[in-house]
Partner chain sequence: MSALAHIGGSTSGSAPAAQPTPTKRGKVAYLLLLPGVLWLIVFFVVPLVQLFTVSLQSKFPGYPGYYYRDVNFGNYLTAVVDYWPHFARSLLYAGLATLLAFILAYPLAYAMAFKAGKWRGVMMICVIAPFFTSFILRTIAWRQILSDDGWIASALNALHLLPGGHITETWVAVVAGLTYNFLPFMVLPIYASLERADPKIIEAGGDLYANGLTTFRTVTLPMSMPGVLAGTLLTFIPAAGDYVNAELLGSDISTKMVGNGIESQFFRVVDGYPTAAALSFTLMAAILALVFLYVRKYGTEELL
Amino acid sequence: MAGFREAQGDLVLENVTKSFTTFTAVDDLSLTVPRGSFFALLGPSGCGKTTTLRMVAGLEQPTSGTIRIGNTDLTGSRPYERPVNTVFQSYALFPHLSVRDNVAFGPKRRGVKDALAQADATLSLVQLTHLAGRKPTQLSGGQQQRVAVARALVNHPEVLLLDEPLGALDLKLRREMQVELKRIQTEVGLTFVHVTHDQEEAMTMADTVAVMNLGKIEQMGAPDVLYDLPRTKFVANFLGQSNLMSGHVDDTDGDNVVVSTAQHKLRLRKSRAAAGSGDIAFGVRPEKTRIHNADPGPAAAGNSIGPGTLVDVSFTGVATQYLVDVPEAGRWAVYEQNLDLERIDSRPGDTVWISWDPGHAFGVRP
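For the form predicted on its own, could you give the structure of just this one chain?
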């Protein structure tokens, strides 16, 4: 048992499947979480991310496959045997104990002699020393969340699992806690595995994001890479917003492929296309597009579609969002930053065109 608790190294899942009576929650999943990294499992409800977390914690056992830390196979071991702790959305603090005693509970139970000193050091890490004597009910949601993190960290786990830890917080506090959790992770250098359905949360904090769908990983990588160059329709739509059209690769033009779509010939960098021939879904992010009162022609950014009908204009402070209906291309969103530059003077019902640079588009599997 001690051998499991002393395991160190990367967290590795190999061909992990978890099947229940009527469905498969996790389907032949393999991934490596480098030791000391902040890793996020991102996906919608029911995609298998929480089941994956529970298998790493030992709360569920895989139907097949192995889970290990370093060279130690944890498959089949109990939760208390693993060098893994979990922070849940509910925090699960003991209401009758002070903050200090909540954090010291684990070390005391294991017979650690300086349990209270370790608790104090961990409370200092999460910047809650001044609240050590309070009860959990006397704390804000964000403070309770930090106590829950401290209670997990004081056990010196090799891997800390975070199960939707910010879900109960309001937006402003959630953003503050994103920064705080990243600071803590950087300071202690532990492996954090964070499960969330909130794309902003994952992209703000994680070094690596794995986007899950239907029990499988659709794409995994650095947040900026996943956003800039999604490889599937699901990732393109789940991470932010995308303007997507179905098309067909017809030709090549230097470093570009030429895609026929919606009565237009559009250029796309070969390096940004998931397929060099055949059917393809052509996409571009709203903030990478521009809107025009007149046809910008081929001398514009390099690609343009239109004419379309402007259906909505929304001023959001830092940007203006335009929604445009383009025949056979569907409804497009355009985000333009509100700089002191010339902006179009158009209203719903007006005819407009949209342009963008070929290097900002992407092509994914249809």
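Now show the form predicted together with its partner chain, given that the preceding structure was the form predicted on its own.
Below you will find a single chain and nothing else.
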């Protein structure tokens, strides 16, 4: 096929910027997606995820920067010249073609001889063989979604792009499809770039998660690493929840730095602090904290705050969530699993203290 670029290897975006007339949607973004990995691009609506995918697919050209697969520069080439396929957010199935012909569309355009046989094989991979003769409008949302995946997958693209593919499905179906997509990716071994605004989806599915905000990557890494040690305020709050309090690094104490906040002096592992000096935001995850009826005392010095006023207690079955107003530290959330047989009996209005294990705190850029 004229112009078609065979390419193999990692997907690399280098200093990619996309500006529309009044707006920069993607701002000097660089990232590498290792070949064969499941990569999630996570960010709030409007942060530039779709624009990034469209540039990889060739449906949009970057204002500046380059896009490569392995050593092949794809910048400037047309969508049909790239070994990349997209699962569109709205599925974008061809309404005039049957499910089988939808899936066979790509192979036919590439002149594959047994296009229909390949389509059937892929349809069986997504368990849709029995619906091959139907038109897309005769399918449910979940089935259409599978057709969209099959239609892209059948081409064995070097990179498969999925733009919020599960966004339109209800919760139960979404969970099922997450498992399903992960299974397919493991089975075919292709590079998947999966765009989502659902942090749980990103963390359960991906090998690597890139958190995106305002056209930039805030932080990138394995889901557990990212969750355990966020590096920016945005990541700390977008990926799960965090209690954050601004402070200032003004001393060190062995392996720790000492963070002074308005009321407290807190300790933080050097390796978990985004800055060795100056302003910092001190954070702890709610589920890493415990609540106390009395001052935990000098043993917990540096790893606790209080006294504060308990403002809300909500029992959720496996856990109880407390909301505590701590003077000068704002409202903190404490999420305690209901493990103890005898619970401390706290009520809104009580005076309480909060503590945590020293290894769980983190410091992010303010």
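Since the model is a prediction, treat every value here as computed from it, not as a measurement. Residue numbers count along the first chain shown, from 1. Each form is matched to the other, and the largest set of C-alpha atoms that superpose within 1.5 Å is called the rigid core.
- A two-part rigid motion is described between these two forms, in which the smaller part turns by 14 degrees against the larger.
- In the core-aligned comparison between these two forms, the Cα atom of G142 sits 2.7 Å away from its counterpart.
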